[in-house]
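Coming up is one lone chain in structure tokens, specifically the form predicted alone.
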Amino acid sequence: MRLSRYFLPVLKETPAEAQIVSHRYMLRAGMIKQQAAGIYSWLPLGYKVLRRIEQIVHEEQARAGHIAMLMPTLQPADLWRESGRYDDYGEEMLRITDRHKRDMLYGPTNEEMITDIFRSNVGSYKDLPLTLYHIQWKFRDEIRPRFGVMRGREFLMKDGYNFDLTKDDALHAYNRHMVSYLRTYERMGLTAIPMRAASGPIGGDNTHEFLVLASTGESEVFYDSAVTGLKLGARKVDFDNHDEVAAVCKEFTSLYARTDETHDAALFEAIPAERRQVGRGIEVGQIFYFGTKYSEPMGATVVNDKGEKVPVHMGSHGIGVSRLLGAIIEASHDDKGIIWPEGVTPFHCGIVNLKQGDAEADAACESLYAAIGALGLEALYDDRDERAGGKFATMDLIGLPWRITVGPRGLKNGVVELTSRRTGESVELPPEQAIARIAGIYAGH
């Protein structure tokens, strides 16, 4: 994309209503824009990102073996009253009333909903296990929305919902989840630390938090630093072996991690002192398992091998993915602005051309540009007739995470500069290397 044909509306100064740093970058970097208290629209760049971090949500929940769909953003309510959460869920819900009367509510969650669809059309053991999640935008009007898309209103969600026939195999598809949402939120370069946490509406016993550390965070967290080391990698896991995934789990939660709702100061005194950390931490996603909490008042049963009606056993698994922009932000930035990581961001890097107008430099761009696409990676292409100072502090706001500058002194030594934009480093390469580089470096993502 030539940033000349692009929509950037960049900001030069910090709105004033932008309490945090996530906040004050998206509107600086023209992502977002507030249309009422908590709702925003999403423009070009914050869009881009939005879509990168859903693709990878998509990815890791087929590699778990879930199906995707998508339900409505408008419920009925008397859904709501078949489980009893309808006058329970409290202010934060939306509620309507259409032309003809009917109770309606802006879908907070769907849990309801989905267990509507499965007794409407799985009746034997034989279909399950059976997972299923959409990504779609929630509303829950919050008293006091604030910091951006941290705590807005209206916000874009993955959820998830798993059928078993028992008890084990709903631990089984809970575990799973744990595992891939590890993989998911390490791919976007985040440390999510799954932490024992209350379930609030959803219900049930068994849930985990996980929860990116920032001091901005809502949380107040106490976990064992080594949690902080765990690292899922590159390593491949066979979801259908309940074994293994039970181990990755045992391992990402044996050590001491949970937020002030569920702390055991007697557990937590146990760490050695040079290990306890106490801290804030943003919460990014949850998941729960409930058993038959909504399949008993609802009638989602299932014939067994006995030839007996019995009702499935559930969970639910939510990631945050509008919230995660923040979240990547709120860890991964300096003083100039957003450093995104690579398997985010919203173009792969930046070409500067130095001076525009001269035909060597304008040449060597066109033709980095090019190569770059054709590699199927995005360049950003800032071919706009400004000062260089301004191009630099353009990119370095946006965050891309390399940038290629172009300038007609080092096409005379036959080089161009890439730079990384979270270390500051530079290199001079050949231009045919430079593209090499950006390519070796994507190849992963």
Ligand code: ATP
The other form holds:
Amino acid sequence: MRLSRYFLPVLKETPAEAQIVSHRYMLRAGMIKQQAAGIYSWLPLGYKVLRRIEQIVHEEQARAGHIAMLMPTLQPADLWRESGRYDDYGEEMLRITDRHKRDMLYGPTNEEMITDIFRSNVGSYKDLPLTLYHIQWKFRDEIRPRFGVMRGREFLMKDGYNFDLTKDDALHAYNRHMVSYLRTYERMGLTAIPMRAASGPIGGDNTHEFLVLASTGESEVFYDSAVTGLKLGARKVDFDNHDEVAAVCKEFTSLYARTDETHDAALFEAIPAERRQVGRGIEVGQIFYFGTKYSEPMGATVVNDKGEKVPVHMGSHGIGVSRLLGAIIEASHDDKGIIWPEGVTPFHCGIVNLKQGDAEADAACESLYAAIGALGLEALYDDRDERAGGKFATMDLIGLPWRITVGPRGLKNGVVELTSRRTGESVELPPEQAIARIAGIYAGH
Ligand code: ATP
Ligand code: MG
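Now the other one: the form predicted in complex with adenosine-5'-triphosphate, given that the block above is the form predicted alone.
First the chain shown before, then all remaining chains and molecules of the complex.
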């Protein structure tokens, strides 16, 4: 993309309404525009990152064997009357009446609808296990929408639902989600720690939240610092192997890590003092096993191998797709702007032409731009006739992890400059070598 033809409405001033850094930078970098409290338009740069995050989520869901679909945002109230949640959900639910006076709602989540789809189409244990998911906009009429996309009213969520014959199978589905989420967040450059969450009226300890450590997080967290060093990395996991998947979950949940809701002071005190940490975290996902809570009242049953009709065991599993943009920025920025991890960056590299209009510089930039495109990567080429300082400030603000700077002086010596946004380090290289470096960096993403 050539910046002269792009739509990147960068703000010079820091918007007064933004209290936290991710919100400030998303507004300043022209990624989002607020349309009403907690409701945003996704401008091209923000939309690009949103799509990248979605793509990673889809890939990791596919790897775990989960099946993508799409349910509508508007739902009939009757489904929610069956589960009893139409009244229980309270004021967070946006209720709508259509022209025929039918009660509708903008879905805050989809347990009822997916259960309805299941009961209409599945009748035998032979069709299990089954996990369906979608990535769809949700609406929750939050009492205090704030922090930009972190706590919106309209927000994008990946929500998945497993259907299993037995509790054991459903717990395997739970574990499968935990492992696939770990990898999902790692690919986004995040350390998201699974923390035991409050189980509510259902009981048991079968719910975990995934928290990204950040001083601006809304949850207070207590953890053993060793937990932050755990990495899934590139290891291969057989998602059909119950024991193997359970072992990974055990590895990631054995060290103490809890939010204030489940904090146990005695257990916490047992951690060696130097590893005891109290901080704040952003919830970027949650997984839940809830058994037959919906399948029983809604009649989602299968016939088992003895010919008996039994309600299926279910769980639901959510990732805060749009919140993740904020979480990633909170975790990765400096005083100049955002620093995108390679896995989610809106453009793989920036090209800054120090002397637009100089025949040699223009030609070198054009050829770099084409070469990056030929790698299947995308460059943002700042081809505007602007001073270098302004171009650098824009690149730093929007946070592309790599920048190639091209100017007549370097070209005389046959080199361009490759700069890491994260470290600020620059190297001078012939253009072909700069391209080779970029190719190498993204080979693993
Ligand atoms: P919270 O405790 O932050 O209100 P929740 O526990 O009610 O969230 P879930 O139902 O677990 O939310 O939804 C799954 C994920 O969706 C959350 O982990 C979070 O990342 C995201 N999410 C929930 N509410 C919002 C919101 N208002 N704005 C943006 N993302 C949200
Ligand atoms: Mg939650």
